[in-house]
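As structure tokens, one chain now follows by itself in the form predicted on its own.
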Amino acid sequence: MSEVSMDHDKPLSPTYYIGLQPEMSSIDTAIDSEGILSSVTDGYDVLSVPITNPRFRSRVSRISQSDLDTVMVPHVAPPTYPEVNFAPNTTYAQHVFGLCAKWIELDSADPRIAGVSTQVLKHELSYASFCGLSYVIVPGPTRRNNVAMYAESLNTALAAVPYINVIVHLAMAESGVEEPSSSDSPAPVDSMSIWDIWNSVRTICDYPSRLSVGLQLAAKLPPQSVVSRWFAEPITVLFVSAKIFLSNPKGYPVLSKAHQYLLFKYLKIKPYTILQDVREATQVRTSSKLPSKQDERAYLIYMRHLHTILPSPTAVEKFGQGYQDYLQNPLQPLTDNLESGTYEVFEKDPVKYAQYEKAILKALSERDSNPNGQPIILAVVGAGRGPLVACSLRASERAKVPIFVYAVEKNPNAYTYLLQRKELQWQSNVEVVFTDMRTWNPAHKVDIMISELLGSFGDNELSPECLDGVQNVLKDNGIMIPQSYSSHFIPAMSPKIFSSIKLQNKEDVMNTPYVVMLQAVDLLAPEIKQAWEFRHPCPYVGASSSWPTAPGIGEAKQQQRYDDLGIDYSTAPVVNNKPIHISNEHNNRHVKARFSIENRGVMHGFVGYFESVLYGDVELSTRPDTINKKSKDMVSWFPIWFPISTPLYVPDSAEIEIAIWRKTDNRKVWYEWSVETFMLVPGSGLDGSDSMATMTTLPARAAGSRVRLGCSRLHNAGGRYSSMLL
């Protein structure tokens, strides 16, 4: 059963929006309605104008210096008409992003001066927001030891104003070196410094949805790690300097393919792009003083160009387009009946399908005939409208091999359609049953029971549970069709999901796995892990409740086997040493994981992914690293999503260990999962054991141990805020 449902009657076309951003000699005077109309006509989408122009400045610089043997800090009065660079116009508001004054410093270690640029900031905010416009950009920090006050100051102007979003400008990274602190040793540059203090920011001010990032692109640009970074925060404008621009040998402006691939990427969250230094540039690149509008226009005729040449989304980007990072319930098919459309949605995947259907196709090839001739039986547990009975029926045909398939189904609407289905296709050779699987009981045995019961986490929508209700009716050689699936997890950061979980505001949000077409995502670790795995038929049911065991085998071997499968021995029903199967206790599982973590973040949760063996060399697979090899351009599943009730940030060369509990109560299976996180301290050369013995001979935070940072809580504790029910 596929974990997505929507509505794509309507492909959604992207919009791209480009403006510009005039030097500020032209604009030193308010600018009318004409003037921001006439940029719009030129092709521009916005214009970004300063909100004060220099005589606010003056009089603001006139009183900072008034007074300086006083501690308190000076009023300053809002901005008069003189001092600002435009007025109130519904026309144009929609098209202008104001910029604040770039010489207020909120992080200033002088009181007056910060205070006085509070004051100046709340001002322009106020005025923006009279004047209808809907973003302002603000300068970044400029000090790195006083970050809290700058966050504090731009929280306080956003409590003050609430209808204004605000954009931090912000560069990519360090353009260079600081200065060296001895003359022949430069300090190494940091390239997460900036994105580092911009997460400072952002925490102290508690996530707020209205406040994001601008983002300055570099002449020279950082390590790919730098770039997926900023991709996964919410960027609302890129900003793009004409003078890192290159001439091609017509000598119109152009970009380096760095550049554009960049831009390719960043473009898929759809961020305005605003050019600079347009004018300044068209100088030296003509080599002309007053260069002409149409000179200056190859700048934005150029990024035009761009959108054009896109690359073309993936088979999976064109199908959850509109649904990137919106969360979703998984699908519960078990106690829901699901409507004709959600159906209808996953059964337009054609690469399941044909996967579904070369695995039955190498099933039945491989079936030995059944005896006197008689049809191979075939069983499709939870046929839905019923797209993998006419697999079978078309690997049948393929491998001329004959064939009886029953449809079992418990939604009593998709009955009534397997039943149309039957009589005008399929006719005498499939019988339709509506039945729960785990009750039903054919008057023969099956030679091939094929389901696609799978979630997004492999397991998550019961599959364990419903095969091994229905396994008794499988014959002592039968074949079941997935054979086997596997739960694989990474730990990820994305601010968007864990805001827009953060806004609702309600325990259960945060205790509920989502499924989500992840995309401003950034995954923590370098390799995803695998958490457990479901094998079918499953061993460990059959006609007997006696859990099989090797004659004479031993506690500590018995252990081992439950290891091998994952399942939690410690909560497996025991008599005279050994596990018996009386309940859904086999379906338990545990695993905790350990990732390590090279550069540093912040944990919101965790993406969890499935692979499955449907028979033989035949498989899917949702993992980003695999899914091309295995089952490429399958679109039916969008990843899981295990979200942290508090961020936990990671520093550089760190490890991540998380924990995952399945459990069941036998009227329910839920999961559990906490999360811990360790910074590495070299030195000693300690492998990072936990040994207790270990722990003891040394001191607690000796170099090369690990010393814990922090934790999660346990969620979804007892399965008490999400579960399935059986």
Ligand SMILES: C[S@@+](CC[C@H](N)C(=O)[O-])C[C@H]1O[C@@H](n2cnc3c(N)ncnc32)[C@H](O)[C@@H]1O
The other form holds:
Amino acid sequence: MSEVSMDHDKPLSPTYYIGLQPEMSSIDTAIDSEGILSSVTDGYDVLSVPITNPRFRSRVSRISQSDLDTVMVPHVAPPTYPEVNFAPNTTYAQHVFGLCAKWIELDSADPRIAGVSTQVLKHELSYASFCGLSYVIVPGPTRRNNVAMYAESLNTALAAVPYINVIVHLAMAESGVEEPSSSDSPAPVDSMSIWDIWNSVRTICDYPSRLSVGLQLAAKLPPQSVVSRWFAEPITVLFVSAKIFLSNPKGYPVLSKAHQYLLFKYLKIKPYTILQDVREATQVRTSSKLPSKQDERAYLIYMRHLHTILPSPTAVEKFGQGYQDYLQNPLQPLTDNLESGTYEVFEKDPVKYAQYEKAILKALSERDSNPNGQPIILAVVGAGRGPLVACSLRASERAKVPIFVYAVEKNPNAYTYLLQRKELQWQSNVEVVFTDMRTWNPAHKVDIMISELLGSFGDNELSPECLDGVQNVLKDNGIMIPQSYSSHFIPAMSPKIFSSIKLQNKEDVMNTPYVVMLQAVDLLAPEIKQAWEFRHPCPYVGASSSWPTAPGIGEAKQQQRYDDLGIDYSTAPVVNNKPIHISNEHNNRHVKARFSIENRGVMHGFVGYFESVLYGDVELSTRPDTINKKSKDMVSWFPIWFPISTPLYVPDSAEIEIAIWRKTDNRKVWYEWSVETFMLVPGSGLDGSDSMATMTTLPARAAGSRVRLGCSRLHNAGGRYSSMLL
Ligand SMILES: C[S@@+](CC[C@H](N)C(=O)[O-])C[C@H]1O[C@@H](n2cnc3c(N)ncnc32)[C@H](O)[C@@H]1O
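Starting from the form predicted on its own, produce the coordinates for the form predicted in complex with the ligand.
So here's everything in the complex, that chain up top.
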């Protein structure tokens, strides 16, 4: 809005940008019905149109130049009829994106200019909203040191116009030299600086769901870390200038391979694509001042072609379609009885069951047959609707080893279904038992015990506790499948998940983990780390079947423990009229892991995965870096997200330390977690280089030492979000 950038002689015709909807549906007719939008859309789906025109700009400019001797911000009245580019019309409103005036300077250091700009923005948003538009595009901040001012204006405008979505138009990264450098060589470009500005804007505005990014694809793409960073942001629009296209040998416009790959990645989040500069680029490409419509359409045709050659989604992407970044509460199959539909979803994953069948086959083949040719006794504990029973029977056939299977289930409805399957399919090879596995007392001990009680973080559905409780029915040399499972984690940034959790607006929403098919997430560290492991059979749990002796402890000791804990033995947890073992301390876990962070970012939480050794070399994994090797295309588990209530900014070359506890008492199991961040002091002093501490106002510290930056609170410290053992 500054006088320098004012251009009164601009023609009155608005600049249109033309674009494609994420779903690529095309509208056949021109969207004009009022005469203003007479530019035919030519197969485009959306049109972005400046909300106001230069008449409005001239008036605003005159107002801002008047009364220069007063400090008051002059009042700007809303645009009038000849100052706007369109009128309300429900036929085309959904196909039009409003472009806010490019000449406003919300972040101007001059309070008059900033004040006038804010009024202009509010008027434009308000008029666009009145006309029924859903989206307006606002130019990004022009200065680095006045971001708070920009954000405040945006926030005010968002609050004043309640329904419209505001898209901030931003470059991916700076393209030029960053700051004047003291040396002769130019300072390197800081490729995260624009993301930094955006992060400040949305943080100051407190993560509004109506604020998103319109990302301008750069001609020269920034490093991969910047590409991944933007991918985690709410991108509503991708701006693609026709000027970044190359010409193929036949003279048609095409994008470079690097741009194609980037688009393939970004199109997954289904942004609108807006093509810019088509006329100018066509003129250059065709060396014609008046290129034909056909020549201009080449860009659109190419973009549509790109949509048709998108790499096919992975098995996980296909399975999770529609569930991306959608928060789900982790299942609690011990407390709750699952619905048939939920089991059906599990059963859609061929990979998990193929791996189980392979593991059972291997265990059967390695197991010496029982004396007198007795069948090997298997137990599927937590049988659900029976898929692992079916796997066991198939493995027995393949191994040519006779088996007898107990199918143990505590869900009465699943039990009924299992009885049906026994009657119709399995007959005498299978005995269906309705009980909590922890109180099961079978006639025969078990050679191979098979379970699938795993949650997204491995042990979070209480597999360790359930299996400890049934371990006493396993023969001394018996096998448990899985043999072990481990939990893994990594710090991550996801503004989308953070705001979705916040939006729930319920108490304690940051105290519980969520199961999420992650998409808009940037993993902040280069490697995922293991938290802990559980092995079965558990060495701390005895194989005695005498009930109610606490596994591995003995009744007297158990009594002693109750006494130590001040618990009345007679009030010990009871299942099926029998007290279950309460000494569960061996299933407590604690880990503190340190993650090196190369590129700065904001931590909103951490992602959890698991790995499991089913038997021998047959494994399962949900870790993105090992899933392909261990259980490619397995879809049964989405990752788990542990939120933190206050996002933590982490600078370049920093460290994040995450501490997690798995805590148990005699009735429940829960996680607690906290995060600390550190900055590393670079330079050694020995080579003559200054340490950052001496270059900044920080107190001098030895090079390599860690400066504490911040920490989160302890989450779920009260154990309120617990999984119940009873
Ligand atoms: C994750 S589901 C797996 C079901 C089945 N094995 C499958 O792969 O589809 C876990 C099953 O274990 C059952 N379950 C959980 N805890 C149990 C317990 N303590 N005793 C018996 N069944 C239990 C649940 O009811 C549920 O059917």
